[in-house]
Amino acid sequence: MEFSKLCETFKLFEKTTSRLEKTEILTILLKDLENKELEITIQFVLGSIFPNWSAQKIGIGEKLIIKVVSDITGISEKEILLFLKETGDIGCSIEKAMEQKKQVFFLSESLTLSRVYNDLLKLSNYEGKRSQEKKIRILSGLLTNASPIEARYLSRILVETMRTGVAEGIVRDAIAKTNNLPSSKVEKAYMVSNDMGLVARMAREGEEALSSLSLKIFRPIKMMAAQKVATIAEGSKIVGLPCAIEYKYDGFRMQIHKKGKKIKIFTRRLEDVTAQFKDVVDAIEKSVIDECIIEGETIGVSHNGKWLPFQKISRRIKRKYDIDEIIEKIPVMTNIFDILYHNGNSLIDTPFKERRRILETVITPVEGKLVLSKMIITDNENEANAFFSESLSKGNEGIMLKNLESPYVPGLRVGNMLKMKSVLESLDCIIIGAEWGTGRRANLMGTFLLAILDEDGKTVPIGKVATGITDELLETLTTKLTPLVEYEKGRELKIKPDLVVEVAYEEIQKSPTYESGFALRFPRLIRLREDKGPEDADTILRVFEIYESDDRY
């Protein structure tokens, strides 16, 4: 298939806001594709090159794309940057540069979907010495042969921001419609495989083939998320009684895969952090014999045994150097609370109480290193509240409430697992904009535009936060957000929605100022949540529930 045909489909996506129309457009495209083209197309539509669990990365940023396009077109990098500031989109700015190119190439060939994918695959394989030169050569070859519209979408694919309004739900429904299958079957297959391209190919073989997809060691799946509740009474009505109540640790969630002597550790965002947590690997080797996928929360522990807040351990997540030094400086303890796979068998449809029983046979605790999460089973509200207070006294965030009969539901925020934190309410928000500071903070971002997710998973603003942020945190935020700047206008910056922060506030107010319809009164930035991705942020539904439940409103 010609790459231009896929780009024409992308254009159609952008011309409509209707979910049904987007689904129909994608359904028509998928019907005519060969299997290999099918998997590539699904990934490109989702704005990525590889499944989100894959360790393969392209390593191409906007600056390199602009440099290559400048060389191809004869238009200066400065002028292309101005296009970027005007449009706020790398794709549209590159398209504009290609339309105005001063240099003409007479020998060009049309791009096929396979050619584009294979060249992008080469980019991901280049590392080390002279890798930049090789990447530029490949990128130049692609963009030289690309039409302006192809350059628009190729640039977006490279930076994994498609802006077509097509997310996983639309792709799921299109796959289901194309193959006359229930969307629920496609959703289940995606939950356990975490690879929509693979799901699309298996769906072509029928419902039986699709249902054969299951958990696979070293292919991480999205972690089940919890809804928030304010009281034990509220939570017990949702999960039912008796229920399991666990400590909610203030740590770093891990999905741990073990087969034989091989162990891999993945984050909530499906990043492989095995190298950063060699001490956890050592503990797993001593504690676990069976082949399994288990989940836990890793917390920092001081040398006198005191549990440390998340900020302390968060420094280990992105650490690439001096790992042994930080392991010595910040020891950790992993609290295991669930098992998803055991000795060849998926357990996600197994009731929680049975998963916990199996987990207790798999884990041999290593004191202070790897233990089972602290848990009680009760139908007594007083006992539950006492356990909540006990958890807070240990330095934890609160408690988890779990339905004893519930399955494990990957990637969804479900009512059979709840979290209850201390009285201070907070939201997980995404930073989507910023402003440069003034005076001595002129070189730092000082005000941040916060967003939550709407019903379609799009970011919608809910307020700004600027006060109570230390210089150290401002420096950290500026460093992490600078590569995510999409365009700059005066002091204002538009930020790619990627970084999640936890924000406390006095109250929620209705407000026409922000697209969400709400605003946070006196917001305070508590901490970065590098263990969470934008898809883990709080939603309008959650904000509405808080607004409705507070008798001040």
Ligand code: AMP
Given for the second form:
Amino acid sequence: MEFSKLCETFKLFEKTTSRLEKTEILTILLKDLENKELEITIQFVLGSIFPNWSAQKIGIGEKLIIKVVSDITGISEKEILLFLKETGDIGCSIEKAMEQKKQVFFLSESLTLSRVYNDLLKLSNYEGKRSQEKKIRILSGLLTNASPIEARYLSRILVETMRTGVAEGIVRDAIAKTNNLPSSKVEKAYMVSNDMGLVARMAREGEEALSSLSLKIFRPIKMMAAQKVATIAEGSKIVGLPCAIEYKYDGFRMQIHKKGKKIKIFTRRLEDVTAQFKDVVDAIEKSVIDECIIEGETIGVSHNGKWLPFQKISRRIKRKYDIDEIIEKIPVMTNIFDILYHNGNSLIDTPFKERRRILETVITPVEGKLVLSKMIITDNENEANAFFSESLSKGNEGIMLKNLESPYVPGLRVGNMLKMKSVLESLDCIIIGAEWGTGRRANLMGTFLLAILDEDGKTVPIGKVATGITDELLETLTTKLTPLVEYEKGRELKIKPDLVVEVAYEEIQKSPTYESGFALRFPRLIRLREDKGPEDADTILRVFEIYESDDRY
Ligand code: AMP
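The form predicted in complex with the named molecule is what I want next, because the block you gave corresponds to the form predicted on its own; please supply it.
Now the complete complex, all chains and molecules, led by this one.
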């Protein structure tokens, strides 16, 4: 298939806001594709070249695209940056530059989908010495042969942000429609495989083939998410009684895959952090014999046995060198709380109480290194409250409440698992804008525009935060946000939604100022949540629930 045909489809997506129409457009496109083209198309529509479970990235920034386009069009980088400021979108800026190109290309061949895909694969594989030169060569080759509209979508695929309003839900529905299958079956297959291209291919072979997709060891799946509740009474209405209650450890979540001697550890964003956590690998080797996928929360432990705040251990996630030294400095302990796969069998449809029972047979505790999460099963509110206080007194964040009968639902917040924290209410927000500081802090970003997610997963602003931020955190935020700046107007910056921060506040108010319809009173930025991606941020529904449930409002 010609790449231009796919670009025409992208253009049609952008012309309509109707979900149904978008689904229809995609359904028509998917019908005629060969298997390989189908998989590539699905990935490109979702704005990446690799399936969700893969940690591989294309690794191309806007700067490099602008440089290459400047070279091949004769339009200065400065001018293209100006387009970027005007449009706020790399795709439209590159398209504009290509339309106005000052140089004529003589050698032009049309781009096929597989050529684009293979070149992008090459880009992601280049590493180390002279990789930049090689990347530039590939990019020039692609863009020289691209029409302006192809360049628009090619740049967006490169930065992995499609902006066509087509996300997983629409793709799932289109796959279902093309193959006359229920969406729920497609959804299930996607949950367990985490690979939409593969799902599309299996769906073609029919319901049976689709249902044969299952968890596969070393292919991480999205982790089940927790809903927030304020009290035991509120929580028990959702999970039912009796329920399981566990300590909520303040560390970070690991999905651990083990088969024979091979062990891999993934974060919640499905990054492979096995190399950084050799000590956890050692503990797993001592503790577990079986083939399994288990989940747990890893916390930092100080040398006098106290649990460390999350910030400390987050340094371990990023560390790529002198790993032994940091293992020594910041030892960790893992609290295992779930099992999704055991000796060849998927357990995600198995009720939680049975999963926990199996987990208890799989884990042999390794003192101070790897244990089962502390849990009680109760139907008594007083006992639950006492357990909550006990958990806080041990330095935990709060408790988790779990429905004993519920399956493991990958990636969703469906009320099977709840969290109840002690601190002032907080929300996980995405930074979508910032302002440069003044005076002493002129070189640092100072005020941050926060957003949550609406029903369609789109970011909607909910307020600004400027207080509660130390100089050190401001520096970190400035460094992390600089590559995400989409454009700058005076002191104001528009930021690509990527970074999640936890924000505490006194109260949620209704407000016409922000698109979400709400605003935060006295917001304070507590910490960066690098373990969370924008898709894990809090939602408008959650904000509405807090607003409704708080009788102060
Ligand atoms: P939050 O990160 O605030 O959305 O809370 C949910 C997170 O709590 C999960 O993703 C886990 O990382 C963490 N957590 C800590 N202790 C437990 C536990 N016992 N069971 C499940 N999740 C836990």
